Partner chain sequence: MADDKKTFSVFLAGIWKENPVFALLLGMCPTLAVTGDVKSALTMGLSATFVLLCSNVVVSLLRGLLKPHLRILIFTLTISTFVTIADLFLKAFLPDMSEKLGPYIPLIIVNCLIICRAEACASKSGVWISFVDGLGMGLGFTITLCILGAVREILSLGSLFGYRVMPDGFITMFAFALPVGAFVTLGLMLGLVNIINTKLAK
Amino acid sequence: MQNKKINPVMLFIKESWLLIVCSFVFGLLLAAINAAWQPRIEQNKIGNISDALKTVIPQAKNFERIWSDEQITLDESGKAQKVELFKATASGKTVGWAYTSVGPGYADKIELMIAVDANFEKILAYKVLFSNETSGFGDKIKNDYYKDQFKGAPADELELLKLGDETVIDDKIIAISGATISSEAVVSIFNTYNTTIKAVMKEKGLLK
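Please write out the structure of this chain alone, matching the form predicted alone.
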């Protein structure tokens, strides 16, 4: 009996057509769902940013968005990172600045809203916009115990220590017990952004 030669292209279509059709249909469904939810996602993001600004500079009455998607080169790799910058004012005076920042954490990226004073000399506060750090350990970067160490610290290079007095406000940050990597990640974000953002703001005439 003579064997019938099968075209490999036809064989591929015959054995995989259902998978191709399903992939196409599910792709369309995901695109439709994403399009339907995108406005709500954007609205939630705006609300999240607004809440963060009020948290880190509560004395401000108004926030003006200065940069919406400024591309800032933060390190020697030359890779640019999008930064949003806000000017906080009260009674017509600048009371601080706040900017978005991001860096690698223990489990995922960590996004912060960092606030500094009007002259960019001292840190006012930070708020975690996004993190997926370990519950009960790394997620303590959201706790006042850790965050309060940054309030009033110099807006320059910070140093992370494993032991020390966390009530002393200076350039030394005491790590969270059991969460050194997450603690270090937050300090690293400050050190990566603060100096560069300040320099760029001076170049653009936003600071003296």
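Next, report the structure of the form predicted together with its partner chain; the form predicted alone has already been given.
No partners, no molecules, just the chain.
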């Protein structure tokens, strides 16, 4: 008796038609839901950036997006990082610059919106755009106690100290007790970005 030969394509379809149909139906469902909600998700992201800009440079009347996804090489590894840069103006005068930055934290990445003055000499403020730091410890990087130390500090190399007077505004930042890694992560983001962004802006004629 001779075995009947089965076409491999037919066999494949016979064995997996349910999976193919399910993939197609679920794919359509997800595409429809994504199309319906994506504008709202995008709006939330824009709103988040817009709120952050108003928080870090409250005196600004207008924000102009200078770089939307500029690729900047930040370290010797040569890996480029996407940076968004905004120019803050009031009465036609530049009052500051704000840019997005990212670096590793204790639990996850930390994303910051950093604001500096018009000449890129002093830090104005920062706002945490994203972080997953430990509740009650690392998430204190969002508290005024820590953030206020950066307001007016030089936009150059900053140094993290475990002890000191946090009310003195200089290049020394006093770490949050019990959250040294998160404190260090924020200082490291400032140190990684400030010098490079300043140099690139000068190169592109945005700064004198």
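The term rigid core refers to the maximal set of C-alpha atoms that superpose within 1.5 Å between the two forms. Numbering follows the first chain given and starts at 1. In this text the structure is predicted, and so the values were computed from the model without any measurement.
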Checklist entry - Where is the hinge, among Tyr106, Gly152, Ile41, Arg65, for the turn of one rigid part against another between the two forms? => result Ile41
Checklist entry - How much does the smaller rigid part turn between the two forms, counted in whole degrees? => result 17
Checklist entry - Relative to the superposed core, what is the Cα shift for Trp17 between the two forms, in Å? => result 8.8
